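The chain below stands alone and is given as structure tokens, in the form predicted alone.
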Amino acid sequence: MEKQIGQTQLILKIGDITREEVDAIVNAANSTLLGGGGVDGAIHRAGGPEILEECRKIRDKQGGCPTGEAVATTAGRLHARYVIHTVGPVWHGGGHDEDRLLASCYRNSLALASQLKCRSVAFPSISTGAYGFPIERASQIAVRTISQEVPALDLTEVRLVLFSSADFEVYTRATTRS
């Protein structure tokens, strides 16, 4: 599915984010930046040790990455120039600022991609796996935030790379509503 937002093409697809050929791949990281499971583990495995090495340097300098923030490293062996690591919120029922923090993940990742002169960015569904954020709610936040932010940025393409057809359907509904 595709949707034009200003000069930016929003593309939804089912796939493996580690195989995307873009300027930046966004990683749903944990605050330690030391790798983990899900998307985070897959990106570290596919990208190689250079990513972890740079994450350790960032960690030594600033002590990790707070929820909602974003940092960038090399993409190692991935087909990208950068990996943008963002830490999504763990779902605690919706009363702990989760919506704002999730929107901040997308906003800060897009801003960092723009600072790095990226033209194309691929996102996973942030926080909807092990962190338990309800995917219907997360998809609406993701699409709304991307739609609000990209008109002011010099991006030609933003991809939402979904893991399953069920996830793709949820994000498609969110995109057609926005």
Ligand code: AR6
Second form
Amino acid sequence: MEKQIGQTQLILKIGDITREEVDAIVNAANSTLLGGGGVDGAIHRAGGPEILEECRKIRDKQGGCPTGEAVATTAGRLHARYVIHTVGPVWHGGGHDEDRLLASCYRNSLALASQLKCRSVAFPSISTGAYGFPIERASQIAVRTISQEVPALDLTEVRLVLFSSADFEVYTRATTRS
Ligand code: AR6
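Could I have the structure of this protein in the form predicted in complex with this ligand, to go alongside the form predicted alone above?
Expanding to the full complex; the earlier chain stays at the top.
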């Protein structure tokens, strides 16, 4: 599914984000930046040890990545120039600033991609796996934030790469309604 937002094309697809050919792939990381399961594990496995080495350097310098923020590394063997690691909020029922923090992940990742002169960026569904964020609500925040941010940025393409057809349907509904 595709939607034009100003000069940027928003593309929703089902797939494995580690196979995307884009300037930047966004990782749903944790604040240690030392890897984990889910999409984080897949990105480090496919990209190789170079990504973790750079994550360690960032940790040494700034002590990890706070929730809602984003840091960039090279992408190792992936078909991308950068991996942007962002830390989504853990779902604690919705009363702990989860919505704002999730929006910050999309906003800060897009801003960082833009600073790095990326033209295309691929996102997974941040926080909706191990971190338990309800996907309907997360999809609305993702689509709304991307739509708000891209008009000010020089991006040709933003992809949301969903890991199942059920997730794809949820994001498609959020995009159609926005
Ligand atoms: N491509 C695209 N999406 C994927 C892939 C893939 N290869 N693999 C999984 N997903 P999660 P979170 C989907 O748990 O909720 C990690 O351990 C998955 O189906 O990866 O932000 C980190 O280190 C789900 O829809 O991220 C953190 O500790 C979505 O990606 C923690 O999990 C996000 O699920 C972060 O949890």
